[in-house]
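Just one chain follows, in the form predicted alone, and it is written as structure tokens.
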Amino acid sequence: MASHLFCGRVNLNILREAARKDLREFLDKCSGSKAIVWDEYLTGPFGLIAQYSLLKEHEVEKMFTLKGGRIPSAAVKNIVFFVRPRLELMDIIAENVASEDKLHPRDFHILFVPRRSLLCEQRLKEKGVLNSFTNIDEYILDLIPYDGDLLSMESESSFRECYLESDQTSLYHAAKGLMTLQALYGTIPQIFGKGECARHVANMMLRMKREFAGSHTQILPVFDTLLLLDRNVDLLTPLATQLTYEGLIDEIFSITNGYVKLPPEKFAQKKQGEGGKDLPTEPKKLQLNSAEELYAEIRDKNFNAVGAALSKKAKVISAAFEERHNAKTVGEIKQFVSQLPHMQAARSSLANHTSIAELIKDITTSEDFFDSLTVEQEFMTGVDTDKVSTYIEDCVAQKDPLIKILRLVCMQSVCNNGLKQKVLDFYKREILQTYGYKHILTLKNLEKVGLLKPQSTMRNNYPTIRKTLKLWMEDTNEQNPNDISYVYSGYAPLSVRLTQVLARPGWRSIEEVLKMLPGPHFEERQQVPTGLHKKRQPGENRTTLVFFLGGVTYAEIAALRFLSNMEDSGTEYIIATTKLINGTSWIKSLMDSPEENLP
């Protein structure tokens, strides 16, 4: 099931296998049948970690999501909540409990995710329902191994809660993630890091190793290196639309929990002489890993290179199903009955991407994906920033969405150090006018994260940042890429440009530079213990882990691939996130009415 965590340089089944041990034991606590109320946002990384059959097998018979009023009917002795810990959701449970059936009672308990709470417990307490719980334990689910070489904690206000709440939370259980990385892989020797969260997760985690000095078992170190960044170091790359396959699928059809949901019209299976009848109403779900053959391949791929791709595919799975006719022993066609599953799945593959390869080039070839990203390129090249755009000005005209709107201001933001104040001025004017008042919060809320300021009196440093870490590169080639800027067709992501430096020639050749941006910029080493010391073979590559705080997009995740693939590059990169985003997510987050009905 999870063959796909076993393919990378480390083997991320370990992790998971450690989180669902843990799991089983808690369920185990709980002795008869049992029915899990769920927090909804749990479901999806849940989903990562073990499926239904392994919850099965101890004697979880019914599953409930959690909601107000009283739970549904379940001839089972225990209800387990599987929550996050919030207090509006302690209300619901309290619910919940106060409208149990007095006359057939039921265990309850409570499996916090990922840490217990004395807040919340409070707030049970204030509501009278405290002592109606058996167990209140907590799961401790804090990187969730997503592919062979991605991790995430989904935290999903990670970035709000560190850069406009001051909540460190979010950083602490990066911290805790990153201990319980090392008891499973062996201590990392070498920290690196840029930004205050970066810092502040690099001393937390050298103050838990010294709390922890020798509980930890003895094993050889899997990674060198581990470099953690702050998202606010580079604000510009996730405002950015993507550009590779992976990328476009999550800008466009959001990836939630490595699926996907897709319009099922594309993807009707039509039989002879039905015509277009009965055409499914359900979204199509897929999932998306590279235990796909198929989507391994083709996710990191510069999309224009895409349709090249799968055209060559078709024609190696038509070759391999005309080689039925060439079978003419027995043995022949045991051999090609043997390989018939495969080779129709992957002709399955081919057709569910055919048909997302087309719908993605929909929007990618309509004029208004061309302006947009055109104007985008302008900014990021350093043209006109400093002065209202007048394609931003159609926009809002025209009521585009409006978080597309936000991210185009805030890329001329940061591509211009801050916008002139009769600039940022009529843009916000113009926002509010047309989108409504209720958004002045959010404008706040973006000037206070650094995304969307007037001009200070400092100099622009972003053409200095872009020229010295060379983040524009001209002609870039998009089908056989020689460049990690392919992801973005011309901008190279400098966050992955700064994991790039420190990789060869280190960070001491950039130190200007690092200056310019924001955070400070560290380097520490960790003891490991004696006789645990690496001998690297000749050849043999380093392993970084790299860490990015406050969430990363799937097209920094592509550029470090094409990194760690590159022959010369000495460097294989693990990535883990606080949160997987894109521009849109990453600015909702940032909203504070985001569910309310946009424009």
Second form
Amino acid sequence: MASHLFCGRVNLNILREAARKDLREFLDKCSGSKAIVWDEYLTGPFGLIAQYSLLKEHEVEKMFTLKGGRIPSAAVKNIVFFVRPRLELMDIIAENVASEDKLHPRDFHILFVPRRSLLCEQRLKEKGVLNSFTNIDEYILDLIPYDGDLLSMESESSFRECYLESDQTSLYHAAKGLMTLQALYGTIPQIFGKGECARHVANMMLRMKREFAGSHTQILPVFDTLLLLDRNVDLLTPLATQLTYEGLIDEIFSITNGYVKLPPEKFAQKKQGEGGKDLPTEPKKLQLNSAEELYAEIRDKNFNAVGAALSKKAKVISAAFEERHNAKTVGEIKQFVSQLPHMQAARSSLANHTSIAELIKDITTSEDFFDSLTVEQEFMTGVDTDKVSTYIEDCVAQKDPLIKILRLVCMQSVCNNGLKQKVLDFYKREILQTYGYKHILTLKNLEKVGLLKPQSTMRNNYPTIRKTLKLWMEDTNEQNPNDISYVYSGYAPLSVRLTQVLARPGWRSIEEVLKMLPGPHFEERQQVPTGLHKKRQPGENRTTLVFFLGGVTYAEIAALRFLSNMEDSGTEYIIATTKLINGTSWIKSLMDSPEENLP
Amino acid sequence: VSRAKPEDDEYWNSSKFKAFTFDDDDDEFSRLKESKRAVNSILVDDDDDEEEEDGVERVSWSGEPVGSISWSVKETASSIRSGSEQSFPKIDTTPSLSKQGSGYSLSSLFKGDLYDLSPEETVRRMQKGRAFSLEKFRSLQDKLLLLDEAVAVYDGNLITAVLIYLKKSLSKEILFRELMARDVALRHYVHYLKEMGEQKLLVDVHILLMQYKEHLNIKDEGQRRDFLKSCLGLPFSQDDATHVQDHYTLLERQIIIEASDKKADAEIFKKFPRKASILNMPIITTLYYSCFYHYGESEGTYSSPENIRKTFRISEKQYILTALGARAKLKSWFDVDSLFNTKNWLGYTKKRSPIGFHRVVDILQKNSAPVNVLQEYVNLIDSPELKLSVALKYKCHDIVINTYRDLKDRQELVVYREKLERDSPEYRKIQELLNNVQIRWKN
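The structure above corresponds to the form predicted alone; please give the structure of the form predicted in complex with the partner chain next.
Time for the whole complex; same chain goes first.
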């Protein structure tokens, strides 16, 4: 059922099971038949924890989306609201409760995810409905197992909250998530970190640990090291266009809670006899995780290596199907038939990914994509970052999507350690004149988080960072990579370089560069009860949990997986993050647009 | 931060001293519910043994007895302050009312007395959902210690709870003054006010852009304009002030233009009916509109391109691109032509463009300009390679042929001839060239 969680080095299914247990317990608290009213945002993250069947087993008979007015009629004993603690949602709930049929009252319950909120309960009280609830509870869903080596808090606005609004509540959730993790997988003896937020999280963890002293978990530590990294230590990486297969799927079609919606045309089922009469109009929805063998194989490859992998796979599959001609005896035929379901699954998986690859190729081979990528690579290698880019200017003149413009301008700023005042003013004016003055707010936000800034008197230190950390590799091999830089066809993500250097030879070798990057770097140790010290077998790898505070891209994950799989790396990585991001979703989260004011 | 006595006095005089209560009703029903919750929470919380020792009746945020606001199941933040990395100001004196630690023992002597807990202990109890009381934090100093303590545990709910108490018990001025020096708490406060629909208070916080942002919520353009006008007085930085001023001017003009164009009956409006209103469009879109419907109007009118260009300091490049787009759309090739005309000091006209002529050609081609118009601009492209590739792309045969002729490239001419229709004028032109014995071909 959750086979994708078993395949990693750490069995993340334990975490999933714990989350499911809590959910079952809450559902049983509201005894009798029930209907769940969903805050739509939550259905995605919950889908990673449980399927409908689990809910059904616990007498959930109906599911509705939360909206104003009366809840649709359903002959159930209980109505359970699954909501985020948001005031606007409380108003809707109050409306629901108030318009309930008085003749056939049902019991109401609220489950707040991830936490209860004083403000929300107060609001319900003001609306005079607080007393209508039999149960008000919270469901602590901090770190959600996303894949065999990946945990996500699925908290979209975490970066914005931490760096723009100075609201560090999500860091508190992160620390709590890490405590839960340690309760299940043992104390993590070593903590490293870089950045303000990393420092905060580490402080909170240590404090919680002290609080907790005495009740040591008697579990052999699974993780050797925790590395906490602030997103703002590496602002550059998410701005670059990801060039791995999974990264490009996310860049172009955006992966949400492990699912992607694709244009249906390429997925039309060819039915025999009728020549594609009715093309599907609904987008094709696919789940993407390592449970799918082929996807696990190609997701982290540079897109330029995907074609070859697909055609190789096609040969293997068609050869397997050819086998039927060799099957002579009843036993052989039987064996062949028993393998058929697996083979058919492989074939449809291949068909799907061939279609996706075609869709992506249409884009990556376009002139637009090429031009944009060229400019990105010029910036990352430090070419002309101190001048107005005519490419960006032309894009503005053509009214290309604003996010594309912002991504490029921010990238130039980051690669130049700030833009010359004249250049910055020029971009600002062009953007405001072409896209509207209201975007002053967005530009201000980008300045506040450091993505856009005027050059200070300080020297541009990006070239030093680039050279010391070898962020740009000239001879990147996309087909058979020997370095992480393959994920961006030349650029090695800074965050992952930091991770790599930490493992070997250690951060002491790059003290100078660490000082140039924002926020403190630190190391902490946590006491592990005697007897629980891990005795490593010779040749056994270390396990490091890398936690990206403020988001991580698929390309960075690919780079870490590449390091895990390197023969002599000696370290395997598990990745945790507040949210999976790409440049577009990230910039979007920092924008102040009118749409945001709508509920 | 040193805090002089007079300030404290000021506080005492202005403080309202209201107890922190949301609600006083203590009806049967809620008590029933509470007992239910209490039962539940006993099962959940296993490290709450000391609960029994306190013997304290559980009290909720609102002061009523409660059992289960358990913020966490297994872990809770400790009362120990994290020593380093604090980016907000802290008061360095010890609390005036209670000493850390002593509060705890006192409360065990006087069971049920929550009035002697330190800020640390109080925050800890709040986190665990235990009984606590905020009213005992009376002096400004104590209140701020409490706030700093709440901020130090990064718990948004807790910070908000303390802020609500401070809002009730402190005068507005003092609260804002203190918040200005506490960024994290300030942000939470702004967020809280927004949620509660009390943005008006924000004017006091001088969060100017927040104020400006409000315009997005105003639907009626007249009101929106007036609102923007009221923003002009806010002490923005020079940079922002210019943008806000421009925004206001733009909307003001758009309203005037819209009112008159709505009932306009000029030929152009009949021929190309307006698809949408111009209100709230970006400036470049407004300029395009003006170049489309109001081209050639005298500079004195608000709707004329020249006026817009001057008022909003639009760069030459942007202006030419926009005007070119609009006039090409209308297929006014004459207007297009005059856009690039410049007279030199002898009075000769010369074609000049701030954008490359290859881009001019792109735009014209997108608006399906006839070949003779295209050719004219292709010819103006400086670089011969670029000129040839553009000419090939848009099939400007004459230019291609002439270029190959100038390059004395016979082979390319032969190749190109094959792509043409037999006996077309271009075909014949190549034929003639190839037959011309005067030319010394390079191949």
